[in-house]
Amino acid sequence: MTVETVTAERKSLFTPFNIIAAVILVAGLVVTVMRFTGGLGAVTNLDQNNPWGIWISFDLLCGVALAAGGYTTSAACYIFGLKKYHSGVRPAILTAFLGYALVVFALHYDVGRPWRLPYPIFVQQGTTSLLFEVGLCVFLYLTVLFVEFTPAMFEWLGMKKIRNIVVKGTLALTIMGVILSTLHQSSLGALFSIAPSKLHPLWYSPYLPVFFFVSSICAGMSMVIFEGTLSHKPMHRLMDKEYLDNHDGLILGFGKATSLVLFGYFAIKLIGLAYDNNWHYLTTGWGAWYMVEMLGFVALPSFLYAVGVRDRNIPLIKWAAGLTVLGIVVNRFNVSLVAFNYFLPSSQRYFPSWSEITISLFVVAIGVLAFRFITTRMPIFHEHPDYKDAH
């Protein structure tokens, strides 16, 4: 190995991305040791009034919603027969699989005793609990996502026979994924419907399960566009002609669908507001923030999507996707943190500690690095040479 080669490898290793990722990973490992040796009190600002913090709001609620691209893309391709979106299925499935795997990983920090995480499912089932239903569905759907992801892994490993067996069950796996996603996406909203006295009336509604499910569809399709946009430049050399040729068509198709779903979501949110007759809250400070969420993160991206599709303006659709992804995060934070326990004085309100934020960044960094590791080795953005035209 020449001196020039060693120098080039060092330059490729010490990139800004790698340096920032390394700092986050080291900090995350330090806080992890603090968490599992000193308990929740050593690293969080949680208390009896605020038992759920950013690890639930961001790592779980946002993570599950933004991983919905798996079931939306596979359903579009395999159930609704939109084969033109096939090139986007594997990146969406991989993103969903990593998203759900990291949700389970992050949940260990909140539970505190990881070995007890499967206890409610396998030892003592609480079948009347919404959390049991959420846990069971996430466990099953993570399994389904792993099986859906394995064809790419088997192609990489050269295991043709088992790969062909799994591919034959694609439709059944897709249907199971849609059913399980419908159940737990809505049940996450239902978790907050049992706390009407704690959640501000503008965000509380008996329709919360419907709100969470419909918004997850918007989140899933927008995340497919957003992830594709972020991956396009660094992963461009890995993308084959089919992926690149169909990429703009996928963006236009998903942009049109997301515009319609966002419009429907806006309508049912207004129905929920009218059902509870909470119009008078709109004149308060909380009402102003609610209008920011509804107009800035629902109505505006719906309009931008529509204009972008009409004008075939791909950059505008990508901006709308980013705004929608941010809007989902804002909504989940509003329901679980900002508007939760809204009546408490500011001194008793929860705000995450630096170590809680560090762990959330740690989880995201692991996800990004895992995505990069897999996509640079397995046929995610391209067809394996041995399986050209096999779909």
Partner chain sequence: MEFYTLQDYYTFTKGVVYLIMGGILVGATLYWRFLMGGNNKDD
Contents of the next structure:
Amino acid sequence: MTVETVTAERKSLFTPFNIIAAVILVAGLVVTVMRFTGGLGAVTNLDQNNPWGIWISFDLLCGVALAAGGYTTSAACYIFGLKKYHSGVRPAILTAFLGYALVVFALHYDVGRPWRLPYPIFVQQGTTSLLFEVGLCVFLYLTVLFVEFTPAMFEWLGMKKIRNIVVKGTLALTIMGVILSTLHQSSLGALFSIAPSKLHPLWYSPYLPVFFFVSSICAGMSMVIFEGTLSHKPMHRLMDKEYLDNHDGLILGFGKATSLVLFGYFAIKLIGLAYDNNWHYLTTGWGAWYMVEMLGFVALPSFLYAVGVRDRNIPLIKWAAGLTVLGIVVNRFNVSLVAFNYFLPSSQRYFPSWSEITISLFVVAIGVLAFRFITTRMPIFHEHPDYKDAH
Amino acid sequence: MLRRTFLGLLGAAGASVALPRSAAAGSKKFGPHPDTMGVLFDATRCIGCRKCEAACNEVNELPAPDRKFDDLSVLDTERRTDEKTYTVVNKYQGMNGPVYRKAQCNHCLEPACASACFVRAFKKQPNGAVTYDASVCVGCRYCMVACPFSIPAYEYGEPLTPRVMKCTLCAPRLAEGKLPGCVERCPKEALTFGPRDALIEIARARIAAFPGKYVDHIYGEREMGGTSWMYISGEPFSHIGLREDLGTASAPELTAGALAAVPMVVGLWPVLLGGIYAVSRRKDKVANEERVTAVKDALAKAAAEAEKKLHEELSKAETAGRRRIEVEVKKAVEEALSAKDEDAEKSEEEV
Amino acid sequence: MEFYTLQDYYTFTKGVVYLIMGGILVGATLYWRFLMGGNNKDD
Ligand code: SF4
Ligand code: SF4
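So that was the form predicted on its own. Now I'd like the form predicted together with the partner chain, please.
What follows is the entire complex, opening with the chain shown before.
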């Protein structure tokens, strides 16, 4: 299969996909040079009032939330014992691993002295910082995800013994993954708990960590559905019967679960509103935007999921998944950009520069390419013939 | 907005753990260090001459400004601190003419920047200064997000060694026994340097002595847990660019709840997840056992049936065989009796 | 040890708690193996 794929790729080097990817990569490299020679000021629209831009909002906050599929899927399969989702675990773990690796990669652009990124862990620990907690967990979780991903690599390389040792630790790794994910997903929300005066009250809440954690579950599961849909067509030839047979079952199961969790998310957001007595803001412009987020990107997808599951309407579920993913992006942008510094005059607000957008696209493109490289070679969408029924 | 500490909602099993507000600090009080110094700014005295800005620029050896310090038209637009400027004076429209206010790091008693920094680059020194150590700074700029007064600035133009820049309360000069540059240069004594407690008393005395002149509030006495740099003014503070909606909770208190939930997750998640795993596996096992017994039963039943059938067949076959013999015998007898060869052959074929 | 700011106090206590958390994770794994191991057929 490997040989076939490689030749197939060689034949079609100038597909539209490859051309777009190449353009993005070249542009990204140009901006990379500019960033590391001219500084952040040369490529970003960041300023003294707006220290965080889309490299944090999109690459870090959205990246981490959307990579939550790794821990949700493996928890469903290995902890909650839903063995029928087994074929979905590997693609989800791979997506999560690449997602986190790219988050860390993107941070190298954003922080001033990227080679010091290990400092908070190894040199001087700022234990009162929520960012320390995020950094530590992301570092550990990236390691866990890598180990969880290695069996596929070892199977590809034919290293049976070490593969079997890693597989024995699946449960421990899964539990570790859920703990670390709970912590850093929620801490990403808690990052903003230190700045109540800068974040609009409709988005600031003492419950921010819980909001971020619960919404990350929705994001992760929706992303598994959404991403499965995306890779279905180009990767179809790599998918084995087990994957394809279980795929609709996985979509239905995850759709049902996401619908329920979204309902819970809506409920706790409502509680947050009441807890801080923020009702009066709902009639303002900010309130309208808040309602769009809550009704259009939380309540609506929850309902669409429910209808889709009841009618076994797979396309509808996929639409709901897309909407949920978009909703999470909207939420993370709202908290970190739109409603952050809401009190500043519009002339002092931030809007991303082209270079910033280029780097974000660059990072996504690298992710897609790496995903394609790995899935066409390693047993991700299919089981390795030597290890059938070995789970 | 209410800023209460986040109640940890640890909910998988519906169990919620309420976290007391700054639990660890519950019975403990952390006053400022007795040596904490500070500066009192009196907005009724400031004339907006920008001498303090010039002094700050000199003593901190900052790059020369775009427009000279004696160019007062700079005051027409509101400015903030940046990577080349630790302090700025802004002009505001007051009830009786212009009012000026100097802005710089307030040297909080519980600095948000220090609480936020994940490498502890900031430190509240016993003498009151909040200092910054560029040798560990990663450049994540979370301190800038956290500071409620929007003070720290970043060297965006530096590709590889950007620093966070902010007022140091002239900590190096204090160590030499000198006054902060700005305080020393101020021609109107709008800035008073001294022990923080003494400054609060001075401020109270001024407010008491001229009741109509001042707003009855010392800005910074309690804001965000209190600051070393404090302000008194004849104008409401929000009119001179100081936010009055910051509240009195300090930065460590704001994040205490979220931080307190972290170890709870580490302590309880293994129990919860391990429990769920054990239950689901037990269920699997029971289901599996049931299936196994069912299969066994079915097999046994099938075996019994098969045996029964075999027996029946056998006995049927036996009867059939016996009958056949009987028939043969009968035929033989008949044969013998009839003694007709052809008939015998025919009848044999018929059988 | 004397602390003059809540910030310093939390830095210290959280540091200790982080170390304990590491211990808990290791301990939980070992304890789980102890609990699930042994001679019980009915886990
Ligand atoms: S004013 Fe801002 S920079 Fe200065 S000590 Fe307070 S939080 Fe830190
Ligand atoms: S930019 Fe530097 S000083 Fe500021 S929080 Fe990050 S590491 Fe700390």
